[in-house]
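Here you get one chain, nothing else, as structure tokens; it is the form predicted on its own.
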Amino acid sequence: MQGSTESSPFPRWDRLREALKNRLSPQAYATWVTQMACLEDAGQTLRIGLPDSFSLNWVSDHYRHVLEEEVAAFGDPVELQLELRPGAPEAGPESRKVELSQATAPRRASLERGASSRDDARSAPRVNPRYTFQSFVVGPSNELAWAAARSVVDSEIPTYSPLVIVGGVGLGKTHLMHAIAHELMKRRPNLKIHLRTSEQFITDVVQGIRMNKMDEVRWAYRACDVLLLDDIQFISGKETCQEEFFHTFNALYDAQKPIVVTSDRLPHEISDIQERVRSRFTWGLIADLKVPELETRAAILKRKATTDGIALDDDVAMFLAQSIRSNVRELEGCLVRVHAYSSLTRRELTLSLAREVLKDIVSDKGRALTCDVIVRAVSAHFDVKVSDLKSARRSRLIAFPRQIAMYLCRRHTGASYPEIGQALGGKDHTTALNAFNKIGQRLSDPDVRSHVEEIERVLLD
């Protein structure tokens, strides 16, 4: 481990970010700490870059001292020095013309060079510029497809064919998809790149069989280089073009050519699918998006603020976070609801402005969901005693529900360590703290996944 650390070009940096893995919690190091790029590491000065003023503001507000405080460890005198990596995107008014601009150029080029199948298969696919492996908010929750989604872009030769990326609306799957087409766009602007929905699929099917023009349809799916299909679970019950899709998988599978789709369920939970596709879908890899955690919501929010140049304090951000935890869309949705109000009405937006126009659509439920009703929860789905959970006993019967009830009051509440501890009988604030890092830390592992998942079902239906 030495020798790789001296032959590194950013030796300081490395043991920055082990020092960070160790203290800062799996959430928040996937959240920042990845979005961290060494620009400098030399002599006294260890320079830091980060891809947007969001990030920047944010990890300087918020972690900028645990970074001070590591770099001090080091024992020598270094200065840090955190700022936008060169040729980071600025928000501003122009963007949104420039997404205008992008958005219609493929189907301008596409006219004017004719409409035939073939020049469609070469032409540049329409991906939403705002979709971008840079605007994805990257959290435990979604970390495994965001590093698979990567994986197809930053190799010529695909290590997961296909990969299924599999979630609820919402959270992620066509941001994923187009963003793989915007780098792979920017890095081989001369690949045949399909993106599609299974809807235009299906469309695509059907016209050429009732146009008598098969072998063009399947010439274009067919000859692409990658393949990008979108809710592939609207092909369900639809038998001709099921028969399609598996000759065209098995053509661009033994061609080594990327294959990525993405489904609202898993591939045994779709219905009235033929086998040999099913199982087709189990060959490569399968990652799941979950619904965000607490922290990541609040970044996405920011992340969305910045973007649309809205002035959004943190404690508005952390209230819409906390109200709105299953959809990523509907999070968005809320917050260009409360600017827009606050635009029209000329009023700041602040919390009680928050309140007052989502008042209507956070529900009840989610506004109760305290500390105590997670505790209760956790008893209910463990069968043990609140009393138990907030007792001194430390048998693995009651050390390891409470230990998920401290995660999840984590996850879900915004509630402080100590309040966490407080709620758990008086328990110190580093008690809580080793138990959300030991539970995250152990998602990995079906059984403890399953009961935090099965736990969050009941929280949150």
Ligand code: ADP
The other form holds:
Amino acid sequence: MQGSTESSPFPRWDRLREALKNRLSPQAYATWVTQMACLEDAGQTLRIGLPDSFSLNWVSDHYRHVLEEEVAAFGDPVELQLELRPGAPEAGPESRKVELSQATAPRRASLERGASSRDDARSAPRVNPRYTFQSFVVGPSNELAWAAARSVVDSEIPTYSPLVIVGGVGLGKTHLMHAIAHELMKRRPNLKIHLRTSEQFITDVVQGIRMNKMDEVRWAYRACDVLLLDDIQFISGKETCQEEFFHTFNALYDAQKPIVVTSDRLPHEISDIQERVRSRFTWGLIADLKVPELETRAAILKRKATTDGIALDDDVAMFLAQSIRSNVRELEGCLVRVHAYSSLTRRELTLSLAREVLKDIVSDKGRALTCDVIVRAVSAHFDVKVSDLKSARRSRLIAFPRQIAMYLCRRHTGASYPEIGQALGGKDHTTALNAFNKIGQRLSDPDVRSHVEEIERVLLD
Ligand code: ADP
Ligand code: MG
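Provide the structure of the form predicted together with adenosine-5'-diphosphate (ADP), given the form predicted on its own shown above.
Starting with the chain above, the whole complex follows.
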């Protein structure tokens, strides 16, 4: 009996949480439900607290009906109330409570304050001037990440720390991160912003150790007012860097300095990473970028065309957006190619010209990356039948290609694990998740990596 919900002071809340776990995607659950705390579960009242107004608004707008439906399914009349939690920081994992206990009291650091502390710590970050909030097109696929990124610049004390922006290749992670830096530099020029890629971070640490200058490296990272680290997944397997990141994170977190990281996968999908580092990623908000919908893709093209002075008709934009679906970088590349062709041949950029230019890439490589396309490519690469990949057969000759297919589906389409499981003959979502993790971990094996890269080349080049 121990550990059962019978001893819980909030039995309906426990039940609701369980129901939400089954109903919501793991991403949505991790982002929103783990932030909720039950304030009251008595009589006809179930009061749920959220840690800040951003979450409260978001959950009220997007998930209230889900919560109400699940509560209604209990059978008894229950009034569900969503509200701001009094005195926030108890939420989240147990570890957070424990580890923050000494640090919570004097945390009122102003963002501006650190600016004068040591001037040599940071010079202005190198920001791509094209990556601004103004040039970022918002649609349902990226609305959450965009709103969360805005909240970093709109509030002095971070609403979320860390903000983890997760998304596949070319979906705008770096763009949003630079937009944050850009906007902060404009609004608060005294702020010390440390914008680095993880590769730079790794180099900084390696050089720091080699040259006996770790103090300086630490200073640069810990004395900044805002830390922005792009592509954090690369610290996988790098023990010393994880150690440094862990202490840097704690220092900034305790000083209430915003920390934003991007990753091409969810924290639990990053292999070879210390649990304590991984858990830090779940303290704040994980906001994902999905593959943009058709209209958003077309709008991105139109916006880019305007910026670059390219005359782009709606029908051409729509055609390109329909043809290239997997990521925005490819979409932009396509526009550049069509435009170059049109100016070099001095022909107007019409639909038929666009069709002509994209004929090859659209029919072969640029075609929409769906799970089916990937499964077919994997089948051709390993010379196994699609029907075998979708079967229940577990022999290594089939199981390994199947795992690779699941891995590639996760990396290159917006499909969820249940959808990937479905695309491979109705497998369970945990099978797809395990396959993704397993292949991700085995990428350091040159054999496995070369299979993955060869198939990717066929799919993406
Ligand atoms: P990632 O870091 O996720 O791999 P990037 O941020 O480098 O992707 O984005 C790839 C390209 O797509 C960039 O040129 C970026 O400006 C563009 N892009 C991505 N999403 C959007 C968007 N929503 N609106 C405008 N441009 C976008
Ligand atoms: Mg990037």
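The term rigid core refers to the maximal set of C-alpha atoms that superpose within 1.5 Å between the two forms. Residue numbers count along the first chain shown, from 1. All figures in this text were calculated on a predicted structure; none of them were measured in a lab.
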Query raised in the report: Once you line up the core, how about Val166: does its CA shift reach 2 Å between the two forms?
Result: no
Query raised in the report: Is it true that Glu183 shifts between the two forms by 2 Å or more at the Cα, once the core is aligned?
Result: no
Requested in this report: Spell out whether the Cα of Asp388 moves at least 2 Å between the two forms when the two forms are superposed on their rigid core.
Outcome: yes
